[in-house]
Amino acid sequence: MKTMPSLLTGLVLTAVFSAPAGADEVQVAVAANFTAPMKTIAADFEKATGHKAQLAFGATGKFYAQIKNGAPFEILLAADDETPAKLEREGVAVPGTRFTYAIGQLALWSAKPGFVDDKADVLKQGTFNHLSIANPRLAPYGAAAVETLTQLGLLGALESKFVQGENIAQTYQFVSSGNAELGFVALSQIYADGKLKGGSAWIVPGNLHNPIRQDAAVLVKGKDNPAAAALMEFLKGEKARAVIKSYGYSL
């Protein structure tokens, strides 16, 4: 009978053993609309390559001031091409590393089966109390709404109804909740595997707004790290963007 130091001597030898040779991890800040897809990413990005993925989820406009402040993040996938260009620029992205890895669709969203008409006819009819968008100061989706509404003639009209959400995840909670009887979220959110996945949607056109590319680079704690590396080559594979395609973005 193995002893408890033996015993656990044996588990810790099995546990470095069973890793995969050369594997590193990879501090990622992952914009919250693209925390689905991404999830499912870093696990065949670890299952490929025996790198780990560690994932952050939030507002792009907040990773920008962590980042700047010193946060540990190696690699930055943001809701916006903005961002990134940005940090490239101020020397805190390494300059070669950015590109595109999604287009964003942005879509009104009602938890309510019926409810968003598929020409947001609703938005006119104005039979509701509360509209959630995120924080257009923070999330790029945000932005979008506003230049939706904008486009549409309808800001005035609506923005007293506004429930402001920190970031795009917050503002698919409050209508997934019921707390907004609907709201603009980003299309990955509610789409998976080529369809809806509950409740009522229209899909924005893309002329409503400017087009939310969001790009990714690696920053300049990540430079010399192998697994950033891999894993934006990753995001280019076929594997990658046939799971990106699968949440409703365009490549």
The other form holds:
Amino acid sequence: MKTMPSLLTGLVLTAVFSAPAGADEVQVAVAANFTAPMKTIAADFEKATGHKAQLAFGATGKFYAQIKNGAPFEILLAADDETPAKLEREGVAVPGTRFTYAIGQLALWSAKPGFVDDKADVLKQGTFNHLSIANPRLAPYGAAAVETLTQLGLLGALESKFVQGENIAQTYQFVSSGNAELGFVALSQIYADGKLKGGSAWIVPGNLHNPIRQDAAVLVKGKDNPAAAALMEFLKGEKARAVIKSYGYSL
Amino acid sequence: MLTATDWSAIRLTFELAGVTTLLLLVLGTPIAWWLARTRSAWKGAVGAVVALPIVLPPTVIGFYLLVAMGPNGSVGKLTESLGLGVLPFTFAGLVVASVFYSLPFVVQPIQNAFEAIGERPLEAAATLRASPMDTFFSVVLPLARPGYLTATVLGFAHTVGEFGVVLMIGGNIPDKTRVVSVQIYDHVEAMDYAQAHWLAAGMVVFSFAVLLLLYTLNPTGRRRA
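Switch from the form predicted alone to the form predicted in complex with its partner chain and give that structure.
The complete assembly is shown below, putting the previous chain first.
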């Protein structure tokens, strides 16, 4: 217990002296699929501006409910373009701040090497028990997966093999644990530094589904926070865009 | 009002809770008996394992069950070699998970009831030449009735209220693993708050009614069990 007072003093001193002049904090709600790139971007942002971005990761629909009920988020990085637009219509997002920060890329992935071929013939052969997709009612990547299967004419044949994750992170977990042989995940989850991290994948061509536009918006709580404005600018900058692309998003 | 998928979720939830409670009463009785009577050094360890689900977040239970019951896990390898396939995403898998998750809510009331009976009725039965089996069914079980009532109601209600574990291993399949709590979660996430309210309010009413029934039928349950 002896160390407690000195530890506390240390914390207080750190808080007082380490923050550069004019440094602010911004609370950001981040779509689950954007977790990995956003951690990198937030670290770069802190280095470049001295502002700090506090990140919360989760499903966009849950963030919507929380924001509508007074959650202290100042920026929303959504997994879709509908939720930010809806929040703007309802007066919770600041008009004129919305923009597309990333366009999601869907991938059919298996944790087993060689299981998914580059023409997705595995889907036609149906040699698997479970196909993991994000709940299409909740997650844009799930809706895109259903559109893709509809385009391929395989929806009816494969629907009975669906297992649904509540968000794209859980969808990935079902596949990575081997419980589902394959699944439609976000390329950002299985891709880093421009290549596949493991297993086998088919990158779904963009013409098989509607584009997964992921929009950001400043929320009313962050209207006058300079750090919120700075982060929105930073997301549009070259450095952040390079990170976003390296995780397999298009822009 | 409630849609067809809502009703299917409700039916599935009660099926799951019913099967789980029956299994737990059968499995929980010998465990509770052993815990109540033993002088073994293992009593503490076994009691702690039984109580674990009370303390652990359902996400921990769900995550480990997903890994263990998956094709790369020990349980998964066993079930596959027995020709049962892997358990996640199946009704049987949910039953296994629920049995583990609700175990303390059934074992502990029964164990308390057994302990409250004490030695004397058993000794009296033995002097009347009752076999241990006979003693158990004619003396112990009737005396432990309040404990069984508490165990049944709590086991059932706790399984109905299960969410985290099902979310982790269920895969949200209609008619197989999509239970009421998951359906409510889906409605909320999809911003369909009216539908969510119907089911959520139903759960509140159900839970209150069940607990009211328990405390009315079993007012001395807490003391005796």
